[in-house]
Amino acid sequence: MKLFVDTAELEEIQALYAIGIVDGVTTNPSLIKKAVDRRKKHGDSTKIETYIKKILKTAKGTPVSLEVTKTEYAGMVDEGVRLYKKFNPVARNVYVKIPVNPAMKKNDVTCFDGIRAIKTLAKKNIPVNCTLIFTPEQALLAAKAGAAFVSPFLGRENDFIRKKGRWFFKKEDYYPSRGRSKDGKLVTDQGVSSGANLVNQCVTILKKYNLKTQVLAASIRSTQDVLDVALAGSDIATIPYNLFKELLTHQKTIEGMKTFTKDIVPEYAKLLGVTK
């Protein structure tokens, strides 16, 4: 499975890429200018788009989801054509992220304006990033469309189906992949029992039909999410930057590292060239 961080601090993907662990990046317009806005407050005055530039520099090599901001079919084709122009040149990773439903009421006319989006900019060949998957469905047809990634949003979902049990919970809470039961009736989502679930329905009827789509979570709060969804068989999973520090920490591997220390050889180390 492949691991993209999602942030826009330019200091968290470099730090990253210099590591060697990550495989791309995603963000969105507001986490780019909150970045942004920072730096001006330390005295920086980078302008967006060459912190923009910036980031698709240091991820070379490795896809950046950029994201458009219009909500009709026009205006989303118009953005990503121009998003991919001006930037793909840069570092040759740009992807245009767009809603797989851009309307904001149900059954509205414009519900079909994502997908074809999604259709006019991939016979153009830009690679899109459909985001807002709540449902397989919703990945069938973005995969159809011929998107390159599906977006499907695990910790969303899961608060989602929480709120449908009426469970008390916090942001930061785990929910079970298995998903659960309240009066002995397994709550779900038109179907989706889980965020990991979601991920898995996407990953299953994908594979089957042997669209060439990769399934990419998101949405991902918690070290066990990331567990989840690759056991899930999701491509890729992007996760925020400090996650990256607990996916590495458990309490044994640093007792251990305690007595190993401890347990030094001299003998042993001065074959390796170690003085104390």
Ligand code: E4P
The other form holds:
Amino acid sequence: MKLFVDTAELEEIQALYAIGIVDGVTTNPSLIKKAVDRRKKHGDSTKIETYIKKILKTAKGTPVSLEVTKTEYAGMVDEGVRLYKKFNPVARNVYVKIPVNPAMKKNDVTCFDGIRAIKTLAKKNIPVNCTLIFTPEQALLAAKAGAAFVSPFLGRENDFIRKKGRWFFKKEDYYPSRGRSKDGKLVTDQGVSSGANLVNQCVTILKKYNLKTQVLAASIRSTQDVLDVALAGSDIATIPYNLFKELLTHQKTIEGMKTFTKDIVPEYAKLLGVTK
Ligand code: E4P
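Having gone through the form predicted on its own, I am curious about the other one (the form predicted in complex with the named molecule); can you provide its structure?
Once more the chain from above appears, this time first in line as the rest of the complex follows.
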């Protein structure tokens, strides 16, 4: 499974790319706002354009998702082309993020605009990351329209199911991949029992019909979520910076390190050119 970092903080991206363990970056308008506001607070007046170019250069050779802001077909296509023309020449790694359905209410006339925009951009060979996926059916439509990636939102799907089941939870609380029952019945959302199950259903359908679109699991909040989407067969997981450290941490690894370093006998150390 490929690992992307879900951030617009340049330092975080630089740190992970320096280690060499990330395969891409995902951003959205909220993440860019957060990064820009933080920099402004510290007196950094770098223009957003320059800032994005730095991100693209750091991630050279791997996809970077940049999201459109408009919510109707023509506007999304226009912004998608604009983003691609302006930024893709920098490092040839821009993916345009388009919402699967930009309508703000059910059955609105604009409900197909995301899919139409994906189709138009894909025809122009502009790679699209289709975002805000909450059903495998949405993933299927986006794949048929030619999206390079579909992004099911694991954490937010879990939030929705937990609310439905009237369970109290904090954003960072883990929700089991197998789902939970209430009054002897599994609580589901349109046939989906958890965020990890949503990812798995997307993977299963796209693989079954040999669609080239890759599943990019998003809205990941814990190391267990990462494990769940890996087991669910996701092609990619985009994860927040802090989780990378957590993925590497285990109490017994720390304990083991303490014991091993304490147990080094001088003769063994000498062999390795170390004085103890
Ligand atoms: C996707 O665009 C978002 O960057 C992110 O994965 C959402 O995560 P959250 O649901 O934890 O806010």
